[in-house]
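Heads up, the chain below is alone and in the form predicted on its own; it's given as structure tokens.
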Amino acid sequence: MNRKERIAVGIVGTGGMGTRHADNLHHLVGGAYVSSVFDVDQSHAAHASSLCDSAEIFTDPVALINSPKVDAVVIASPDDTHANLTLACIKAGKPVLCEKPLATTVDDARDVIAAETAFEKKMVSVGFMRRFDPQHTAVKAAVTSGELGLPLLWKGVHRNASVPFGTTGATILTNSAGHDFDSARFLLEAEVQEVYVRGLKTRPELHSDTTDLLVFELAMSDNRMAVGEVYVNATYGYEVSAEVICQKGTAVTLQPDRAMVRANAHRGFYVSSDWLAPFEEAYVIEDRAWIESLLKDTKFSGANAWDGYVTMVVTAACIQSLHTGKIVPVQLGEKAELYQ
């Protein structure tokens, strides 16, 4: 990409993630602005481009990736769309923010990296916020420190309120779990080299093929180990934690709170529903951060092509896991020398 004093982005897909994005890089990232909006739903796209002064509304995705008033683009539409529309953006030469999952299957993560890899050049950066989380990163800070000794386990709980009925557990391994496969990779700067996952039916009523709360174990390299909960249907609210177990201590993120409040005979904090909620300042520094990293042409801080291809992976054997009951190995193929 040549220098550019600011980056004219195509936003692809407009619900709740994409408009995040395109009132964040169109109001809050200083080296850039939002061009151009595509969401099948029409309404939605007219409604960020009202927050983004009007930007061009496209009736075709790809067209909009072609778009010569587009620089760079997000793809935030439904996960079986990221793959192709990644390809895309390789093949038209602009850098694209791929929100996770990179893709739904193996084989299709597989040909993000064969493309990428034959452009030469690392074009697709990952939406795993929580690199950018300052509670994910103050427990990453505290961990490679050193004071810790070795970092050992790391343990994850990621509950949402509620899922739409008849979710199944391979859903929610492909949808929701990537982000937790990615923290333990993150946290203990290891690779997963086996999985195994268990899962229920909290609720009689939910639909018959609905497993939705998963619990997973995962063999790392360096002899390291994860251990993670995700409940889909935990009613109360949204809510992440994760922990890292050291040789001589542990670091674990704290809640953002920012009050406590006393009412109705109970005192305690208030936990959002809302799955956008509790990341809000980390989806800021991660836009920031890529849109710097275009501008001065220099490695985004964030997830690459590779790191969104091991997380499909990983979470294919993790579903592999949940049918067969049995540890299942995690097989790579050989890392690209781009990656390295």
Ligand code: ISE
Contents of the next structure:
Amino acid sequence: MNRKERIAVGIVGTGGMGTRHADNLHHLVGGAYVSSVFDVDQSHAAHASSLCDSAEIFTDPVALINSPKVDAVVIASPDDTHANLTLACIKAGKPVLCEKPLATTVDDARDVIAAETAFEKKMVSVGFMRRFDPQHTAVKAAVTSGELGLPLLWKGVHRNASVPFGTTGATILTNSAGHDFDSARFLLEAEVQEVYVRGLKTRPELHSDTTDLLVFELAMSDNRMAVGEVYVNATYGYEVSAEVICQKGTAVTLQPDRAMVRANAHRGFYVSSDWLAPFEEAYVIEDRAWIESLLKDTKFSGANAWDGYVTMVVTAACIQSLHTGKIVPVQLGEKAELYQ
Ligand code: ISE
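Same protein, different condition: the form predicted on its own was shown, now please give the form predicted in complex with the ligand.
Every component of the complex follows; first up is the chain already shown.
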């Protein structure tokens, strides 16, 4: 891509997440505008287009990717379409911000790594937005300051109000827990070596394949470890937190509470059910960082294809552990020069 003053972005998938990126990129990110949108549900695409000065509506995602009016692409379509669409972007020579997960199988993630390595330039960014969340980056700054001593343990909580009926443990590990695996790697600056996962169905009326409360343990490099709870039917609302326990102190994310509410003989804070709400700022910062990296042709500070691949390998090991009840080793294979 030649150096441009403004990047024309095409959005593939304009559900909640894609529309959020479209709105951010078109209105809140200098140096970018949304030129094109696609969604299988054309009414969603029309809505996103109306937010972005009538961006062109496509009926085929690959036609959008190949359009001369598109410089860079955001992929926010269903998870199992991510890898193929990312490959189409690499083939077209277009930088892509792919929502997590990069792929839903290790083989597909490996194909992306292989294609990008053959292209000999980093084209793929992955939307692990916690890396841009002010609470998470404040924890990272405290840990890397050295004041707390060596980091030892990451402890995470990830609760969703509810998920669609019948969501399996494997889907929860792929779609939700990937954020936690990436957060642990990011905050501890260590690699996952072994995983162990347990899970249960929290209500008898749920589908028999459902494992909606999961607990994982990760053994990590450099004598570090991680433990996390992922509970996707928590009912009361959406919450995420991460704490890093170090030799001499700990740092934990604070919830961005905006007001204390007094009502009904009670004093407290609202908890949103919407998972986009607590990370509103993180998504804007992420989109800005991505566009800046494209305008200046510099390294994106967020997750790359290698991080997306590693998360998928860890996820696959976790699915195996959940199903077998055993500790599963994580084997990443060789890291190509491009990602060193
Ligand atoms: C969703 O796709 C997200 O990315 C949210 O951050 C996560 O909490 C939720 O579980 C996922 O379904």
